[in-house]
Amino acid sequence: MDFFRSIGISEPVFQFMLVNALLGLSVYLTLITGMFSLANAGFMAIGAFTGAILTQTFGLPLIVGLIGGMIAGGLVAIPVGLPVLRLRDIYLAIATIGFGEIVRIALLNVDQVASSIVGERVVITGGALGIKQIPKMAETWHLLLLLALAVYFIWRLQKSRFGRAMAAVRQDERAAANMGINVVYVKNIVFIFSAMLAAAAGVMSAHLTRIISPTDFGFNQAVDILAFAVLGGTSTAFGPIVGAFLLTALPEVLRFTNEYRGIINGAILLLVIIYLPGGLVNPEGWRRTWRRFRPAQGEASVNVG
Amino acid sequence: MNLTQQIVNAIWLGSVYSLFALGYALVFSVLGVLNLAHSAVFTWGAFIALTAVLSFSMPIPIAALIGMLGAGIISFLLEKIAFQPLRKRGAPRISQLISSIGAAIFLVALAERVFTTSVQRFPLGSIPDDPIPGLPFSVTPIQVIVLVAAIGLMLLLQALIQRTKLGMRMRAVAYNARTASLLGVNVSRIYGITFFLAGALAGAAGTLFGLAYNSMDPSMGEAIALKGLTVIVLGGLGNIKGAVLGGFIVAAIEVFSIAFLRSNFRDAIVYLLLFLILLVRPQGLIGQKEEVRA
């Protein structure tokens, strides 16, 4: 631990690495099913607010907040996913950006609307100020356990019949449908899983930062989550985890100030998508690069297709 | 709240939205990609113009032209750096969307370093912003200038696309890049020029927006980026006339929802509209039907 601390990875930093890994996995699920969704920040917000209200206002234990937040995320994902997932690539991206904005604005205004209906001042989400002094209940081992469970779940999911269906939908929706896969069902279930995972990450992050506001979960957060998966790659579930770890720890390790953060994050996203399309964790891609720089062995020169 | 006043506000705000969205639509129609860095170019255009005024004490019209030129060059470079390598590799459209997001973050962060994050203004008194007397509604000379400039640029673009050789080449590439290249059109150059034009329009929109509100900071592009998306979705992605129409519709919705509802619902209504249009008419209000669904 001392070594990590000496290079700048203190316990809070480590905790956020774990939370971000969960977020990376949530976007991984949709990506490996061929859905480019930027809705995860919105679901994270739903989880964070639901969880914080349950633990702070009602004084319930963290596990109830976690389950409640995940259920809330999953429930919202159903009516959103059904119409939206019929859209493809850029259209889906735009629709999910719109969803994120609607969640943010809804959280900002829920108190005002509720107050005007009830007739007296009601505080639910706290408007622009958000919720403060959330009990700091999340421990590192909670996060480690949660991440391990998520990895195990995804690993089993991908090995299952349903996981094969996800891969088929990604490869070619029409072919998948012709093979008897219910594409709409697969996409919606994955979208719900992804939303629940993002919501879980939201609950945990709320109980780490102890203060949340709707503006924390805007378009920038959605892009940060996407960047985890882009940097790490989506060949395996470890890609987004590595991506999340690196992007969270890098600013601390390199000790560059916040002012350069955007410049470096933007450049990383740009460079990775252009020069490293499979991301960092991409065994096949690295093997190919390795072969290209070692043409002496010869066997790789047969070019198929 | 008088109705004429709201209509006047909607028209001049709409002209800025339309001008901004034109660049989005132009790039989408010619290249088929969504350039989310367009709003960063908008910000840079505004700040280049501002710098020309503050540091080099140029007159505002010249500064606005420099802002457009600078924004055009940034947009041109953006195409070469963030889009061309992906296009040459035949990467999916989504990769180009992601690289444009990376470029947007980079450009906005760079603007924060170069121009600082504080709010900046054109010098007091340099902008004619006293309401014109003797009218039944309140409108300032700068608002009129913004409207005239925006509509002038839109007409200029329309003429360029419809009546010049260059415009014909652009339309040919938009229709089918491969065929156009076989017929001798330098497709790569057309892409560069398209991005330059789109950037110049964004720079003009940024400068006009900065002049009209006279309050600028590097995050000024954020709100208009998402509104611009609504505008082009409303008009149909890649539909130039649709973008102009969409700009005025979105501005009208915004202005009237502030006037008649709570102001915080302004954005919610705009995004709900975005959502609805995508679900009900993804090809846009006046667009042709394209296959966008599963």
Given for the second form:
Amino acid sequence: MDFFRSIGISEPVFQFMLVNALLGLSVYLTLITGMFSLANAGFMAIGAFTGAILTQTFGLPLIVGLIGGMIAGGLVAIPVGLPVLRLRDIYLAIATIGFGEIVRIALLNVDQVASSIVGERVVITGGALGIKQIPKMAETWHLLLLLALAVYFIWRLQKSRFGRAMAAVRQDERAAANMGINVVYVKNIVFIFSAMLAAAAGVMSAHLTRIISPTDFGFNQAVDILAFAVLGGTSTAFGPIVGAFLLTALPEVLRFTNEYRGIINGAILLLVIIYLPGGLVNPEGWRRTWRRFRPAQGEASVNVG
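Show the form predicted alone, please, because up to now only the form predicted in complex with its partner chain has appeared in this conversation.
A lone chain is what you will see next.
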């Protein structure tokens, strides 16, 4: 933590770096299985609202809110994943974007629908205003522990037989099916794990900001989550973590640039996509980039000689 303070990162910013790292890992799970899903913002919203309702309305501890939010995200992922995951590539991305919008609109209107059914005013999600005065229960060590558990779980998962099935599905679904792998089962299980991890991040985020609104979990949030994995890379689980840390910390580190912060952030992301398409945490990508410029330097020295 002292290192982050030395570069101008306060503890609240560091906490959100950890939350975003969880979100980066959630999209990492789907990407390494060959699924281009943008549903994580929707699952984050489900977790955030479920956790906030459990702790604020019912006065339950954070661990109950966390477990409840993860279960809610996982349960919603089951009926969503069965039809949606039969799609591929851009069609899957569009379908999961649609899911995120459905979640956002449902959260905006659930109070109104419930009130019309019951016949009196019902407040569950707070509509467009969202939920306010959520108890600030999340601590830095909670987030560090949760991130460590997530990394360990993903590491063990990838080393397992199921992890090898995930890799096979990513490389070639048809060949994996011919080898006896239940592709639909593998993709749905990974989708559920991803949803639960995104929901966990939503629960912790809600108990840091103390106020949440359905508009916080729209398309922009989905793109930000994907950017964590794109910047850091998906060759290892640490790639999305590094990407999340950088994209969360850069606005604070570059605060002195004022209105140019967005331009600098975009330029960094663009340079990584062009010269390191595999992300920052990708040794092979660095080697390819080095080989790309090295011959030019060698030719220059020969011409000078």
